[in-house]
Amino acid sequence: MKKLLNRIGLFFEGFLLINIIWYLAYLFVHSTVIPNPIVVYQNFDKVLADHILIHILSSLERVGLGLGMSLLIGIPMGILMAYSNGANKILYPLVYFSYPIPKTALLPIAMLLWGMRDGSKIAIIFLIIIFQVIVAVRDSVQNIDPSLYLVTVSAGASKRQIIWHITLPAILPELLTSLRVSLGTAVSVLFFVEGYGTRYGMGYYIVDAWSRIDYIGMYSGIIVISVVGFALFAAVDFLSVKLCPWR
């Protein structure tokens, strides 16, 4: 709880520091581009008279599809890629090759195969996530001391007793760290793939703004989403503090 509180505070710090400079941006530019924050702030109740709750959870709700499915697909894979070294040798230079690969890039493709609804959207949220979800597993796994092994082989586990006593909860800690991480990159994505074929979103709801010249909206939006993202990182940090308390 101490480091959920640590986190909360860095994230105040942050917000301020952020609002200091946005701030002073505005004294120094002279840009309508670069509005007043405080007149943004002023004007917030717009944001909610403008249903942003339906834009957040729709957002969420994409969200949480991709990292469900890159959690059900990624887990099993990364665990085999590691036990097995035939699946390895197939499995590992595909994720090798596709990891680094911009994946907004393949938004065109997720659209002409899945539509231009949440279906792609999704998508393109589940390939951020899963390569980090497979690689973070693959290499916990690989790092588990193997007297672990010995000792509930001694005492008579199965397979599946091993993998769910000693592999889930050795690798749990990489994987919250690495779904951080995932987070984070899927949230800053939406602000592009919420801009085609839907209408609610945070990242919709921005780019709206945006086209709309609304600047007051825009920044409004931007502030949602930072704060939306924030979050999702702190309950990924709380879930750390209660699942993995020898860390």
Contents of the next structure:
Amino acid sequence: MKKLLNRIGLFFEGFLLINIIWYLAYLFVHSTVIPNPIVVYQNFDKVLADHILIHILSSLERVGLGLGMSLLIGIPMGILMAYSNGANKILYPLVYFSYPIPKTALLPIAMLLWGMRDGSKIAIIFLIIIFQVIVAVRDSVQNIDPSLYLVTVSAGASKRQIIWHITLPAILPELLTSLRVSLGTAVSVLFFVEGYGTRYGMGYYIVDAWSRIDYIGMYSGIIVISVVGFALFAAVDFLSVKLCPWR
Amino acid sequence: MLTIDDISVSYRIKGKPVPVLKNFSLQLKQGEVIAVLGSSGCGKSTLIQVLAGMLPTDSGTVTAAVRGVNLPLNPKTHKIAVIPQNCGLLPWKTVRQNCLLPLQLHNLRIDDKKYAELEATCRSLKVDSLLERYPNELSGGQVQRVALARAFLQEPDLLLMDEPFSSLDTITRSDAWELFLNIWRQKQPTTILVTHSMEEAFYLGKEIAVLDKEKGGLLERMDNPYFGIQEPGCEGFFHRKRILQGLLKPKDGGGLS
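Mind pulling up the form predicted in complex with the partner chain next to the form predicted on its own we just looked at?
Shown next: the complete complex, the earlier chain at its head.
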């Protein structure tokens, strides 16, 4: 808990510092491209009136679906690769090759395959997260101390019991660490994937304000997406503290 | 009675079988403790892996009695407890959860009597105040004692120990030996203790066996009248020690402690 409070303190320090830099930039640059932060914060009444909560929820729904699918497919795949040499031999080259490909470059293909609506957006988020999940799960299962299997197998554990008592708890810390990183990437990619085929989402809100040369609105959108990104980061941190008390 | 009858075990390295145990046989009476000595690579840990159900044998059988009936040794039918070198406590479970895990795995009901037994066992091993802690919050000696508590709480038909005291410093180790002997005398499970320490074998083994690295079988088996006696110091003891030293001396001139 203390760790979490420290992180929140760190967030506020960073938030304050960024705003000071922003304000100084506004004072020295004298351009409409860098508005006064105070004016941007005063604009939040209008942001709320623009149904920003619906935009946030739409984005979270896309991120949530992409994340859910990545976990549903990535966790069993990572476990399979760790436990089966045959599966690892086939799947590892595929993962190794696909891992560094910038997933946003696949956006045109995703659009052609799954259309301009939510399908392609969720597919890109899914592709960003799943490789992180597979690699984190496979590596943490491979790092399990063999003596843990020895004590449980000798005590009559079934395969299901081994997965429940050893494999799943062993992958949890590493999985949450990698999710923290990949969720950040997924939120940042909203800017691209919500720039088409939708009228809802934080990415859409920013792109829309930008195209209307409404810089105050654009900055407000950037602040909202940043806060949501941080909230997701903090939520995963909180989950790590709650779910992995032994760390 | 534990009967290991003519087992052979091999590992596959680059597709080729490398034999470790060859036509190995051993019989152990109910409630006995045997210390198994041998130079490194002689198959001591392999023996533990086979008996724990982790490694299949190429040939031969292993049987052990359950309520007076001899059955092929199997973790599903027998209660087998293992204490590996690093004790094998699950880092994500508290001491209490670690101790109760084998009972859970056997789908046994954990009632008030079992909880009382857990408290009593942990008290006798001086870990009763650590029940809610995680293994990374324990010292090496405490981890050791929790592993003993977990093993004895199972009331095992067979207790297997693979150099469990080797990572402890001299003082903590002799305390751990003492506590082990106390609780072993109360419960008396059939026990195989694999060790590379002659001192440990003499103190904790009612019998001592030596594995043969060359032939993969049993090189020697002797009674140990010095069981439970620290530093006996008599001529008979030194005589036995010299015999063991001779048997364990590797061909390259090194030796065991």
